[in-house]
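Coming up is one lone chain in structure tokens, specifically the form predicted alone.
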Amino acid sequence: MDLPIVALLAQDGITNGAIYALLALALVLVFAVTRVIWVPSGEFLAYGTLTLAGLQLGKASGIAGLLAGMAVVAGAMEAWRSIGDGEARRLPARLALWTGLPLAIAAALYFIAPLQPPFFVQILLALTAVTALGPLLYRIAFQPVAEASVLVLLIVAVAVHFALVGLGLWFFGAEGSRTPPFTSASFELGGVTVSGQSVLVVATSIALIFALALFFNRTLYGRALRATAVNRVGARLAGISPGFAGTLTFTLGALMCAFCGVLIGPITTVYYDSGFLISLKGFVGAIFGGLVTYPAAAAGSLLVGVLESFSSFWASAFKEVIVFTLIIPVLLWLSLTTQHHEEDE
């Protein structure tokens, strides 16, 4: 192996690995504030991906149908709440936000779809239409049984992802997809030539993480996410909504998880079920982090990502196995080191 090699395959597992640092960025938001593991995490990188080609094809896909009758479930429950809790004064801003709003967007797409406006606007809107699709989700599945147990909370989010597996074959048809990529340009690097599609990957990927940390330093609401995520009973003293943090926290990970999904599909062609095992590899680099640090996290998506590009150099037929037993000495680790709560007990 020698250095241009080294170089291209380094190049290939730092791109990839900045793709799943999101990833594990947004697992372990949604699992600190919700403590639900964000197993549908990948079918919104699949969402993203195949909203965005269909629009280049100038057709809204299915997206546009499930935003609308997710709005319209999403209303009928609000109306209930309402009702049930004598709230009836409330009711009109609760559809405007949970069923108003998401219809517009849908209208949207469905209209500018067939117009193919510029590469840009056809981004932006398929960001927020997936990204739309997050507070939806928890508000129908997952706020109902907020206080169950993490694996009450577990059932429900793999049910969820099947669901949405099925609804992408639906929807996208069985056809992998592939979108433009950003730029052709590549550039000269100590002998190597640079992608210049990769340093936007990356670049998009540590400008996204460095917002989202003046997001949860710098705003109100970022301080209510993470004093959520330090003490749910203490924040819900202090007079943070649970409901509130839970839908803020969908949104903000349903917006990773589309943009990962835009990023990476220029790199690969993405199918209505890949983005599972995508995001299983953002999950063992969540677990670096115990689920709970966002720095460790993101180092161990970076390793994910190198070990995969030159597991496929060396072992191609086992590159998955080796990503995935990598996790094994880091679970033993963390179950060495971390107190459980029997030992509370």
The other form holds:
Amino acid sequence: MDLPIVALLAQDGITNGAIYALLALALVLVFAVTRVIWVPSGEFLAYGTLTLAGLQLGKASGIAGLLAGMAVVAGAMEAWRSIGDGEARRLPARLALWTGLPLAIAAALYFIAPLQPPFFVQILLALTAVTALGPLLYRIAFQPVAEASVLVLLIVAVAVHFALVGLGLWFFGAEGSRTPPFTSASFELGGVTVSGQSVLVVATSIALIFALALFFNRTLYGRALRATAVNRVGARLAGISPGFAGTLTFTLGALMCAFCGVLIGPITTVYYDSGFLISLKGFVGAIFGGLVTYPAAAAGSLLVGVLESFSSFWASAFKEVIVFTLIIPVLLWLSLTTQHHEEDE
Amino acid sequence: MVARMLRRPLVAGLAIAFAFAAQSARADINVGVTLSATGPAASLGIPEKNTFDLVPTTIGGQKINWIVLDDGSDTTKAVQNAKKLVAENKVDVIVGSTITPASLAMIDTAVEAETPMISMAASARIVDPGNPKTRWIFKTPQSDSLMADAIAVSMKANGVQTMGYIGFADAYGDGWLAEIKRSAQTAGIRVIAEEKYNRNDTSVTGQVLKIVAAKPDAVLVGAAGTPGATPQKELVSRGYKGRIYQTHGVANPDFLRVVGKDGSGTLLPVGPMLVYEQLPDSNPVKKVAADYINKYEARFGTRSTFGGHAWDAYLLLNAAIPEALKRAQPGSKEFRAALRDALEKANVVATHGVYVMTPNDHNGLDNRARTMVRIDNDKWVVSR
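Having seen the form predicted alone, please provide the structure of the form predicted in complex with its partner chain.
Below, the chain from earlier opens the complete complex, with every other chain and molecule after it.
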């Protein structure tokens, strides 16, 4: 094991770690605001890559159909709620948001896909489509049980995960896909070849993390989400609607995961069921921050990526064992250092 | 009290109902199929499932009920399916499953029920003649050993002296490693690097760096389906200049799509059906493969060698069922035994080769079941 190999392994580990970090941040964000352990985050990643790969071939009917179907269900739920609450007056606006907008995205996807637009437009389309699934999913699956215990929310999340994996097999088929690289450039850095792709992944991850930090610290909506995360009841008293906070969180989370999918597409082959294992590694990273601290989650994810890379060199047969065993000392340490308090339900 | 009074007539009634059900089912032959149309092996199981949509519903003038179940690539579910097929559907023969672990686990159920079973999975262990239970078990795909020999022969012909191996960290990868070590030793080739990876791994950089550092003349990738492209692309991007071999597990159009131009020059052994157009007319397989592939491609698009394994299972039954019908009535223990005996004597030209079954060989394939191909501009080209 000489220096070039160490450098290559480190580069590989950091690239993967950056993707795990984005996933970990999405997990922490969703958990902090809505208390949902977001098991299906990996599916959003896989959907991101596979939708983009499908667009390359001029196909997007599966995801467009899913969007349209969910839009109709969400619209029906909104109609039911509006009439039940005697707010029929507000129904048109709600329908425009919950049914009209997703239907418009689905239609755009369906009609633009066969035209084979430029790569950049394809990326935007894939991101928009997969991101739109986030709030719809929250409206349909999570909002009706938003006040339930963490365990109930977890069970719902697992159910959603299985549903999305099954739908993924149906839409995208059993075989995997790759997307073309954003850049084939590579350059020498102190005698080590660094691929432009890795730099791009790390740079965009960092940029996105900074953008999120700005959003949470400087904007009203970001502060509203932080307030909800700190104290749901207090935030509600201060006029922040929990439904709105949940919807916004799921939109952001879905965007981050879909973005990961776009980043990871050129690096590896993604399958309809790839997402779970990748998000599990993001989850290990998130555990470092106890599912609440963003910097610790990001650092933990980087560690997971680097550990994975080096253990695949030293003992490839035990790679997953090594990575997932990492969670035990971390949990032990967390359980010894943090004060545990039961959630009042 | 009432419940007790009712119990006896109820049981008697049920028994009569079941007897009638069994009676009415006797006319038809029930073939129970369990395959992996979902889960990790879905890319293998889906073409098999499609193929069972194409099979005729009569053989030798007898109506055949094909009962097709999905086991989700799950061993436990495959065994449950086998038990259900035997107990509820009273099948005369079981076909399945798609993958080796599930097939191995189903053996006990088939043997207990004295029902012949035709597996569509690769491992030679499924029909190990040293295991007395395999008396009831047959299989259609080529064994890994047959294909590993073909690779070793090709390597030797290309002047390879040392090789590296990277394969799945599961039964498929381990099986191939064992077989290629044996074949390589026979051919005088040394295996100097062994690495493992998982189907869903996002990166194989570590493993590939270790292999490239060992500088083998050739590398074999022991993987099935599109995951086989991951190490191949990594080897190419790390500037590996030696020959790359793949197994017949990757012989599908999706692999070509995912591996793209990095696949050029890769060598692999395949069943002859994949390249039947390039075979000489004298090859008996050509006509059978053309017949199946025309039917399949007319309905489901591009051919798959895995669908061929399912069609071969049908062709074996097509030959054996008329023989068994001469000796016993379907639905009986005697019929199942007769079917087993007929399968053991089968001599059938099929899509993947010529099956010559013997009591010691329940696979029955020989060199006619393999062809070396090279990937050339996204096409399979018959090679040496």
